[in-house]
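Listed next as structure tokens is one chain, alone, in the form predicted on its own.
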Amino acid sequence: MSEPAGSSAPAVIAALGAAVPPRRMTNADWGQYVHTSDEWIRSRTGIEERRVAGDDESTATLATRAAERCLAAARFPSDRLRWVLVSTDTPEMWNPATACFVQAAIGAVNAVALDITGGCSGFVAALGLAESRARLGDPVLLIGCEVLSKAMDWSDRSTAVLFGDGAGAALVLPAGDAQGLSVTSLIARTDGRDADILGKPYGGTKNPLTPELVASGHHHQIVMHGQYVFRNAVVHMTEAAYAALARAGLTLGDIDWIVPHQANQRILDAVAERLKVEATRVYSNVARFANTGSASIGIALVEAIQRGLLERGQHLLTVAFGSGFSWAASVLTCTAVPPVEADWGTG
């Protein structure tokens, strides 16, 4: 990774936070809405349950909870932030940015607030932007948040059962100001020629909302060409992993944990097989949270740290794919285990 002028060391993730809704929805619960079963979902995806936002929860409120936990863990004053970045495909509203609502809620009065629509790889790609600003001295709060339950067609068995709601936040600081997960290398790519294989085509300026569109339910339709997405995800995540390792001057043998986007267990297993690494080195919580989009890696990092799995000196590899079609990977070096806090929705 090229260094900006004046930078001397990689930026670090100095603290992390996570938040999920309290409502658990099991595979069996989906039987109320679509013809499915726990066995059908579990055997194809590895998912057992997911968290679903309530009527009083939204992308901004969930992102705010994760942000507050992150800042509390770091004991970092919100008015010192210079950037609040929210990676999401399920924004609070069309305009303004979800980040504006988060900025106001946490009191980050001196921060620029921006949204990034980068698909499920958006958190890792946005980490590259956060890291570049932090190298220049700007404290950045990066949040990946999705409330997919309010943006999908609950009658579509092929997509609805895959997703859950959640948020993960990272405080990214100059390396001279803190220790934590040092961003040793990062790579992000997009191939817009495959933009139509995964996404929500209705509700924008190409296919605007109309009474007829809403009545038909198409405004919640997620288009996903499953097998094509699967193949591309596995291939590009593997390529990104090797590219990030090469930039870091490391090999897979140097990596203690792979923390991938939690799309589904079949994809995680296929990536592990292609990389020829043991499944025990690939962190997975997809069974409990399902696919939380750009929130998944942040949530997984918080959980892994709370479980005591990270140690000083370890190397982590994060890797993700998403709509666009996009993919990204980063190598994180643990100079110190960052503090974390989480709201797991248990009261």
The other form holds:
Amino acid sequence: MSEPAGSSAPAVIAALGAAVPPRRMTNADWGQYVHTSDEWIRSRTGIEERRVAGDDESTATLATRAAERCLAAARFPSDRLRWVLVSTDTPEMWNPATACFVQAAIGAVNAVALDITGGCSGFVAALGLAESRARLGDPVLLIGCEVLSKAMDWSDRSTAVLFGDGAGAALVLPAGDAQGLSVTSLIARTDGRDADILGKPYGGTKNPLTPELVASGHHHQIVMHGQYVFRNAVVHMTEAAYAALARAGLTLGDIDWIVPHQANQRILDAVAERLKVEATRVYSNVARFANTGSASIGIALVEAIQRGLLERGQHLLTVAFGSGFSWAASVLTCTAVPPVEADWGTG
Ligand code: UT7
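What would you give as the form predicted together with ligand UT7, now that the form predicted on its own is on the page?
Up next: the whole complex, starting with the chain shown before.
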């Protein structure tokens, strides 16, 4: 991301919020729907369970819960927001943007509301957009949210078992207004030549929904060439990590925590191995939440902070890869541990 003229101090993530649905679904529960096993899912992905939205939950309601938690943690009035950005590949509806429903629900009456469709790396890429607006003085609320359970083919065992629902929100403010996780560097890349490798091709204007397609039950099909995705995720997450570090003028030795997109434990382990970083410095909660797409880094940051893992002066590296193909990474410097609140759906 280029830096706008006239602003030097990077913007900060001043607070974070997270929300997940109360309904827990274990690997064994998946056996009711497809021919699979806990052993297969656990050994291939590290996933043990995921959260699944209920009938009364949707992308906008989950994003709103995370947004409310974030603003409450910051004690930040919603009418001061200038932007509400929702990063999602599972929008509330075709139109209008999911962010419009969130804006109304939280009363962000002075904000522009926009969605970003950036795959699993959308949250980090959108953080770059949020940061560039905040540098210019605009308070931004960025929410990564996915409800893949309502947008996937439950009869396809090769994809359905990988995902979970959730939302993570970040309040991004000008550096002069707050402390928190300062966005020291950020890189984001896309290679659209691999756009057909991972995605959800039906229901758009290229492949519109027809009665025949809906009757086939495959209108929610997710296309994924798993092993190709795996290899590219490892290569590009590694590259992105080094690129963000170089831009920050830091090395891996300066990084206290890597907080990656929670795609799959084997991908996280392979990235850690390539970076020659101990797995204990790579935050993982994929076992409990599965792959929550653009929500995963926000959720992981909230959880890591609630567990007391972050300290002032530390550097974090976030890194993500997803459909597009797209990948992104950022170095965040903790000038103060930001306040966080979460609705883990347990109370
Ligand atoms: O943000 C990016 C999102 N995507 C990813 O992160 C996915 C990256 N890819 C991967 O993590 C792995 O490729 C998977 C976990 C998706 C699959 O693991 P794999 O070792 O690459 O398995 P595979 O696709 O080669 O399938 C091996 C076998 C196949 O059976 P046959 O043809 O050998 O008889 C599949 O049909 O495993 C079968 N299989 C399953 N078996 C039980 C596929 N899904 C399942 C399942 N349960 N859920």
